[in-house]
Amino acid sequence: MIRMNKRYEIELIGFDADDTLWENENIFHDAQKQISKVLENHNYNFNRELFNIEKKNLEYYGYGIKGFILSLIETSLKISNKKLDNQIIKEILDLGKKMLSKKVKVLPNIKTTLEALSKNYNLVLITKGDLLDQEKKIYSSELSKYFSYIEIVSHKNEKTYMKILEKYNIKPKNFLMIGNSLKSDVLPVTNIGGMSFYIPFELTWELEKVEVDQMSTNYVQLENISEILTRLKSLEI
């Protein structure tokens, strides 16, 4: 984790937004525990087979719920040997659509953050997904006013994270990110020069965790967003 010898001056504070802000994984968590449990007669690792299958198909569809049920039906057709029950497929395709429809629920602290931080301070929200998914949950949210920017993007990588702060005129060095995730929050923002703010949620996607030595990592783990106030005053001071 980052040593506190060094003073950093902060002109930009990025937020993830899924299981950062709102709850998110846990949606894909239930669905997939539900079709698993309607295909549970086969003999497959269901879990196994849709890690491999979402995997090979972020090409293909990218982030999000949508790409999530096209998996699940190409999932269960392959583990049934293509004899899925068209009644099936109609559960899983009510299934996204309940997943898509469902209230967001934003997270404990958020909005009373976001309020202090947008004071002082120019945020934008960075998250990647489906871009209509993504802008409802934003304006579901009622989050976007403390945003001074707002970034959907594909992918969270080293040059995505650039092509934003060279739009925005900030360097690296005087940029903070905070997320839930390793891969795309924290690893690709020190790798070119930034720091991280790293918030655990309760579920990790399969392919969003990522083995890392965290003594070596510029960034700073915290329990929750509560923290990120005091955190923020021991780096600028």
The other form holds:
Protein chains: 2
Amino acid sequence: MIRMNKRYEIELIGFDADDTLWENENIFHDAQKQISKVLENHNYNFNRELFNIEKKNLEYYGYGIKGFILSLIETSLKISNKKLDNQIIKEILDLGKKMLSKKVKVLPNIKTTLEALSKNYNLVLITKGDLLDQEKKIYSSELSKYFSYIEIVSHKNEKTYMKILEKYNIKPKNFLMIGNSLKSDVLPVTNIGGMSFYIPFELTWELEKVEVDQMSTNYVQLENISEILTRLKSLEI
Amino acid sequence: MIRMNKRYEIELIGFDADDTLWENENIFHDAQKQISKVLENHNYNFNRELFNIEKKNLEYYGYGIKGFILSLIETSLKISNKKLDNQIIKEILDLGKKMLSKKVKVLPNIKTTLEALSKNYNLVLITKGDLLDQEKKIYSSELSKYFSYIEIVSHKNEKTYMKILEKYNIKPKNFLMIGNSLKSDVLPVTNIGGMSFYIPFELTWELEKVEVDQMSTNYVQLENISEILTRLKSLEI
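Next block, the form predicted together with a further copy of the same chain, ref. the form predicted alone:
Okay, now the whole complex, with that chain kicking things off.
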């Protein structure tokens, strides 16, 4: 966290979606807890194994619920030594569909903040995950009207952000990214010379966690999304 | 199939990817056959059931390999009356990863045709499926250099094409779409006033099949991609 001295001219503001605009991680968390509970009844313990399998499977499945469910099945098979009751697999599949049809819960103060910001800035929503699932969430959130552009991407790294900024003809120094993940929303943006507001969510997915020494300093940590407007003003003075 | 009398001025040419630029359906077909064979060894028969389950699951999973694998597991559980050996589920998961890492096989004459077309036209690749998987296939095909734009979408309907054309400021009558699916590449485009070249592939997925009476006439059926250049010239004279 630093005090900004430079004058910033922000021309485009990017928003992460999951756990920035609406709840997400707790849906995965609850699902994991539910299945882990079923399996622990069978004397299995699987959190660590799930993490390892998810990490290994990222290159195949990418981010999102479908990959999570496939990894959940793989983990359950492995941990049960392939003696898993078919009923549990059926429960995992059903859970996936329940997750995929869950109504989006927009976080507090999002609507008013986006409404205010969109009057003075172009906003771009940048999210990763399953294409169809993300589209459904954007639609059901009723927030798309505040965004000039929507980008659903497979990864959020430096290259992704560079490509998006090139597409809209924005220099990194005129770009501000807002999100809850240091790894996906903050570091790749500050690494290419952009600015970032980091707003942590109550839960962080294991695979989004980063070590402190990797951290750049060119970001501002906010407690709440409603601080964006005042922070932004202070940057631009 | 009709003879064109009007003069067409094509400004943008869209290409479908799966089974138009590269092989795809046979990968699903082979996987289905492989698992069906394993299950039939256990006296199960499942092609019809898989079709029904895939259709029902489309709203949750959308298109792509991950959804296919989840549906394959669901079908196998159902058809075995939840007495499926864990080893078969493991095999289905492995099969999915194998499908997801399969090297793309570009179809004959594609490269030269795209090369020639891209000199005179803007080309856009329009494909549906899993985001990461489609990106990987585009990359590994080495065909992306011929395309001005790439659009990975969740559905290919009239609305999708309208949105893409609006984005690039192209009128439907100046758009030509080329693909192997009447349902996804041909009809939605001719329905909005665009032109289409239909190039059937040796296999068509059950869910992409349409009834003859739904067919519009404003498309030209080609046997081979290499006919595109001459057909295009005859349209524009």
